[in-house]
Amino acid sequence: MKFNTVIIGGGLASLVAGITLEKAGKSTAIISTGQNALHFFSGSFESMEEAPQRVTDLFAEAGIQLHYNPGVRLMPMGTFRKSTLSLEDISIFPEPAIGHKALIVSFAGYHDFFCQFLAEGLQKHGVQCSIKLLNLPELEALEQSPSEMRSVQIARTMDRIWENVVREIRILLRDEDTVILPQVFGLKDTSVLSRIRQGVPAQVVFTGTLPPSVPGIRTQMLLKRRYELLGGIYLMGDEATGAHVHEGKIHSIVTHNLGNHFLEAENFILATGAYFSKGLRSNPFEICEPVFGLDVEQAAERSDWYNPEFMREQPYMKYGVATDATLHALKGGEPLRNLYAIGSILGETRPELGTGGGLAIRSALAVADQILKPTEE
């Protein structure tokens, strides 16, 4: 199978690059092992101090509404974190304050939303908090098994019964000016979020839970759908296991599922993430990139990889695949002419591109633009 570009990895960076290339008429394929960092997405994009119209338009075309509002967002432990570009369901405040009184609402048997910690954190910011647990008949079947009482399973039900939740909240509300709910709404129907806000006579704030992230999974599903509608091929549940390289150029890659059928392309993009998704792996002697054997920027001594104080910043988290100025990946100190690296596999080797979601988006667009640049004669 031949394509203009084959992208290895199925997360945010891969989908942004794939959508951009498909819109420009380039044939692409994405190889995804399955779960990726979007399943842990907070709903806000780090390192996006500017909100280029190009980014908001790309997401809007996929049915994802973003808003740019520099300020802070409420975290699950009742603290606040700086934020700028976020999904529409993430409330951004100009300062670490949400009101005077808050009603924190969760569901009986749901243990991935820490109401007490949230209340204690907010009380330090002068917010009086009360906690209520809803007993909903529709969730009783899920309560029988802790493994079923998770955010995604609850969200599948909430898209159908959100009106019941609003009714219960209206009964519980006294003089609170804010209602805080876990992010378990709008998995497939994003209109549910605005309907809840319209139905509750108080400010509604949706706050993160333990993974998996409902906003993240929704974002991944919508971007993937947009990519496939444009004509992209998304190979789910497969992984690249090797490559054919000749004279500094990738000719094809081998995948686990395709066996002797290789994926050929003019360009290849590596977006396999870092340690969580096994884009980077370590042994007692080195940190390595497993598909192409690329150079990884890292300290020579293993003792320098980590800080013995567990809660301190860990150096190994900054390591990543080495690239040249145009994000071509390096092997043996030399760039592979048609292989690019984007997203978190870069670590913090390219600080000008930011971190987290910002790094994914900025690097994906930079490489897509490089591929689309007219070839000089």
Second form
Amino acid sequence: MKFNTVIIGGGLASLVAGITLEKAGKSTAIISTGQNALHFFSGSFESMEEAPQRVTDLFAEAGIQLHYNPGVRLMPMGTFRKSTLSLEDISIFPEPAIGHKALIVSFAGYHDFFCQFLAEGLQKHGVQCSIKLLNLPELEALEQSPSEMRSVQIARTMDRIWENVVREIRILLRDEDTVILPQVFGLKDTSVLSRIRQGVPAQVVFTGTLPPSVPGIRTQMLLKRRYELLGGIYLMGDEATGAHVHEGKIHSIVTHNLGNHFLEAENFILATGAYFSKGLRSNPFEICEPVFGLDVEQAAERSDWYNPEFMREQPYMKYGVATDATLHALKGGEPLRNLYAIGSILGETRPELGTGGGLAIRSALAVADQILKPTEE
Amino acid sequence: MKLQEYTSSKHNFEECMKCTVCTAYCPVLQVNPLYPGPKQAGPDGERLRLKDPFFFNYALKYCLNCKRCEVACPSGVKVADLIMAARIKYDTSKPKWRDRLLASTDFMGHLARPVAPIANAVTSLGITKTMMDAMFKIDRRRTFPKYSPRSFEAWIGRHEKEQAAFSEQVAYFHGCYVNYNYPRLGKDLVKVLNALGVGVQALDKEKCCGIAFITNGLKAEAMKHATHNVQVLGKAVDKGLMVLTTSSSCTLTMRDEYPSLLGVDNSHMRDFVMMATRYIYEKLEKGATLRFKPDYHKKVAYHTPCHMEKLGWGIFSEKLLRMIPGVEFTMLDSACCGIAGTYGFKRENYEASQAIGAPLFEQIKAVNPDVVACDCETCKWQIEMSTGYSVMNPISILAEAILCEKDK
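What about the form predicted in complex with the partner chain, after the form predicted on its own?
What follows is the whole complex; the chain from before opens it.
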């Protein structure tokens, strides 16, 4: 099968590149080995210090409202972190302070949201906290299987019964100026978020849970739907296993599911992420990139890959696929002319592009623009 | 050293990172709180079961085997295989008569075909449904698939000479559904392939792929069918033939479940077993052409069956349908319809089955297509019964849209 561009990897960077290319009329396919880092998304795009109109438009067209507001957001441990471009789930504060008294509300039997840590953290910022666990009859069915009482399962129920939660909070609320809730709302319908904020007579702050991330899964679903609506082909659960390279150009790639049916394209984008998604792999001798065997920037000595002090910055986290100025991936020191690397597989080899969500979006747009640029060849 | 036995398995449970992504995509977990979920039932449970079979949980029977956990897993863990393999290995309960009855699609077809009009009339009677519900716990609210009075095997047998005249040849694994319930699909495939200059041969006595035996814990029967089919398909492959199929579940079973769940080696034939949609697409890509009716028009919504999603071949059905001039194509969100073969027929699963399918049914009603396209027969029954929209295999839509010699 032939495409203009085949994108390997199915997360944020891939979808942003895929949507941009499809909108410009290019045929594309995305190959995604399982789900991606959006399932661990905080709701705030890391290192996005600015909010280009094309980014907010791209998300808005997919049904995702982003708001730009440099400040800090509340973290699950009661600390604050710098934040700018975010989903509507995230409340941004000008400084690390959220009020004087907070009511932290969670659900009985739900273990993926740590109210006590949150309260202790906030107390250090001078916020007095009280914790209430709701016992909702609608969640009893979930409690039968406590190991699976997860954010997404609760969110599915909350899509139906969020009004009951608002009612309970109104009963519990005394003189608190802030209500803190886990991010388990608006999986299908984000208007629930603003309706809860309107229904509760205090400021409502939604705070991260352990994975899977509800705002992240929603973002993934909406971006994927937008991509497919534009005509993009999303091959879920397939894996690129090899490539045919000829004179410095990728001709086609081989996938696990399609076997001897190769995917041909003019351009290829590698967006397979870092170690967790196996975009980068390590063995005792080297850190490598498994699909094309690209050059990976790394220290020669294994002992230099890591800092024995576990909590310190770890050098291996900065390693990534080597690229030229235009993000063409290098193999044996030479750029492959139609292969680009984007997203976290770059590690911190391109500090000017940022990290995390910012890196994914910036590198994806930069590469899509290059592909769309009329060539001189 | 027992360490190795305790810490690794054929289906790589040790690669699970405990990220819980699979639990977000399990359709059963969303409707049935008795099911422990794919992570618990699969990799978490496996670690315990390897130490002591006592930890086998009978609630694993609620798993649909839809494989959506596997498709979602970022670490490549064979979650569904872990669950199915555990059921095969540890479930010591004797399969019920009801389950035998439902699983024996081949045998039931043999019995019902000669008396098809009577069988069809009887199974659609309220009283029969009530009796089957009372006796076997087969839910009375189900609509039963109709049997055809003439089998596809007999039809293709009658056309043997005519098909042999084509210079290019393929073999066709029709499966139970085409043979006993809906020979029309087989005839549609023959029509399309003939238009491409390809003749169709029957296999030398295929058996049911056995997927229903696997999911109903009838391991001996499943093994018997798998061994037989591997041999029969192997023979066709040895003659240099591709073996085409029109059911995504039969295909997945014969290509992937035989080796991974039953330990039946199919390596010599695996790569030659292929959905007909893929074969036709590849043929067209290499330059073959089909001529389409100029006035054909149909609004088609495509549903990706779970096993098609796992195979990763929905793309070929999509591409073929989009190729037909006059087809207005909509891709439905990939979601389980809830039937999962024999699962939805069982009384204890009826409500869960319908609840799982509900979002899909709603989306179909919202799209309001002329027809739903889908490569799986049990999805077809479920969608037709639950939405009232008719469902066609992409091959049948293709057959309807092309011009052949006769039409000229």
